[in-house]
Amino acid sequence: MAIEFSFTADQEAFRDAVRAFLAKEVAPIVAEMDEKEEFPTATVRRMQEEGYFGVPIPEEYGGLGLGKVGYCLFLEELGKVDASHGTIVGAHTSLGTTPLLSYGTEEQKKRWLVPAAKGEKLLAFSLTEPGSGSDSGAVHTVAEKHGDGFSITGNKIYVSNGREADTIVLMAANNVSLGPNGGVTAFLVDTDLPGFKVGRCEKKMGLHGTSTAELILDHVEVGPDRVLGEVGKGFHVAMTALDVGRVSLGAASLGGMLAATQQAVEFSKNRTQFGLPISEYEAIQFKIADMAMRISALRYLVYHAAARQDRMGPDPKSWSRLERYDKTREAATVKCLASEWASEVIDEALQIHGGLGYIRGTPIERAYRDARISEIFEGTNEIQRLVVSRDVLGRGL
């Protein structure tokens, strides 16, 4: 399939509106947020009011109905301004609302998806545990049958939005011995349920505006209405969400690359050494060329993948096996290349800035710290390479 895309006039107008909003509401608070390491409650609230936490969700469920392409446009613009805000939106939208839209019953959609898309509730997603990261099927948080529902006990870690969320899309083992194939179930766990507690919140290298929380569940009782999808099919729910998250992470990385490159270009034109702007030197020009080429290539990959997901629609039952394989390989490719290219581009942008780029509090220094996690979360890049290689070995190129 050819890689091509173009934006509609409505999509371009949406981008312009987002850009203006972020410049006015978000950009002015980012430096202070990063320094204080505080969740940006006020700006998150403003974004929720504008509908930006439900960009890809159909209007009938409270969203803006702009699909994955519109969502990636939003995250690209947000990625230019701040990665923390992008992570908060991604944890809520990609990983929280996606499984509700794809696997939720109509009652679950009315109860949880609609308020989430309208910005009235904040969602989070929880898969990782102290003993399971890349081995995502090794879930040891246990969901035992209790009456017609379940009692959930265990610990989760590294949960973005975990401290602030109203509801967690949480994976627990209904049968530990079965692993991912029948042994893991997705649950909708409200954070005000008895037995639920937020534990340690991590201090991090970057993403200082986000919470990365430990969740402690001590016999949290949930009814059958809290099962998202089918019992034992939670791994499918998680992977569907991650396919969306990996493409949108690519869009956010694209925004970060664009901002860093623009800053480096402007700096190189104004920084004089040996009587000339450093932009006149081939060493700098070659760096800028490499940065620009990665941006161009990633733009095509991101929006081609997003457009494919829009064409497939949100219902997994309508996807062919071939479509599933293509979507997953494409998402892994985008995530892996985007995160690594972003790190490389931002590193080169910092190098062009010289000593100034290393000074705490500058935009390029913050971007450098924020970018590194993208090679780890939503599936390490080692896992993405396994996904791609196994698909190539099984199906070919």
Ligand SMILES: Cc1cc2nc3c(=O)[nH]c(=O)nc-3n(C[C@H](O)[C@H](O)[C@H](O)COP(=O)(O)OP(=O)(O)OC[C@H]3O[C@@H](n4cnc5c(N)ncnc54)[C@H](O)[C@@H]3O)c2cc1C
Given for the second form:
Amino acid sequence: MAIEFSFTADQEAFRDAVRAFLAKEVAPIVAEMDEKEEFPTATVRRMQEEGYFGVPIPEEYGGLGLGKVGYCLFLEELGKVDASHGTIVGAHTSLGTTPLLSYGTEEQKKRWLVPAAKGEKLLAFSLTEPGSGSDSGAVHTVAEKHGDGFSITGNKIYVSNGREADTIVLMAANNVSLGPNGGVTAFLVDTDLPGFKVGRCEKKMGLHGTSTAELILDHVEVGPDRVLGEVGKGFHVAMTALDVGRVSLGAASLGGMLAATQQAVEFSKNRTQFGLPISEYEAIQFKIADMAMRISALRYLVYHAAARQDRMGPDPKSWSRLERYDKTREAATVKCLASEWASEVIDEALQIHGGLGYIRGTPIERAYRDARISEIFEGTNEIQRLVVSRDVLGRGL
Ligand SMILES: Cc1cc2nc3c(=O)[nH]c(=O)nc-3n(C[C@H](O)[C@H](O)[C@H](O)COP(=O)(O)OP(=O)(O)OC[C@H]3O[C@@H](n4cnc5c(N)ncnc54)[C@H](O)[C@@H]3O)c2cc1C
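Now show me the form predicted together with this ligand, since the one above was the form predicted alone.
In what comes next, the whole complex appears, and the chain from above leads the way.
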């Protein structure tokens, strides 16, 4: 286990450049985006132009080549500014490009990964269905053999970027009765294929800049060139993507916690009650201490997990079974703790703001609404605890 860790000068320079970009181009539009509940097309375009939709992807495939550590640095900065933009990037990069990088053929990488990493095309990831949420292997969207390819029919729900994406990494059942062990296949479904339609888009408590879409597939015909990985091995494809997603979600949560804590610290120094700034009262100081402690602990967890994923590389064939188990347990740990600590820290930050924290349109009020979903998506925290406890009971600590 590697325990020494520091950022390189290049990584720090990248983080500083991202920070300046986001302050100038993204931060100013976030409140209006949230209020209008609009997908932030213009800022997404600018981020795509900067290469920010392909941060961890190797340069040979059109990305910035900064690995998972660089990607987490990026998402931490983005998480400080806005969770909607973080979710749009995460759905595309963690969940869309990871499967292509890890399981795509050279042909598929040229056709789908390169334009996605360069920011010319937007990706989404679709596993969830009305009857299949936590039990994500129970996929009922069917992929029937049709010529040398498949015909896909079914309904998917809750797809982030589902309304805007050019291509969906979509799980369908090649054999419903086999479930996750041989019955699920990952497909590359372009959204302009005949038979594909975007259905209802949900109204949500937070993440107002993201679409959360239903997808309707009515005999969508796909050739063998659109099968990602092996037929029947789609569940592995999805889980590999989610291991990356859970760590990057941790990085975005870390950013959210940092921003909320900084705002609370600032507010507490400037708000006077009973003749003193409220930062002088121990009740407030202890809250700030608890918030800072969670931030310190999470920073190590996130970057330790990201560095492990960089060391392992993107090729699943090169991973030993033990490496895979360690990676998955660590990703579940990061996701679960990050999302719960983010909710707690942002809640305390809101409390420090008093009534102002509850007023619509303040950054802390938006952060509070945006944070809650992280305990639910990319696998609920109950499922993360199942992943961790099964591994501990099977292999020990
Ligand atoms: C805003 C948003 C964006 C999303 N984006 C995407 C996306 O891009 N792609 C995608 O595929 N999905 C996406 N999802 C779906 C998300 O991943 C699921 O909502 C989540 O996995 C939970 O599934 P569910 O909602 O069906 O809840 P359920 O699985 O029905 O769970 C209900 C409750 O039961 C608990 N539970 C279930 N099984 C067990 C068990 N065995 N032991 C203990 N407790 C259990 C759960 O933890 C939860 O508390 C998104 C959802 C939202 C709301």
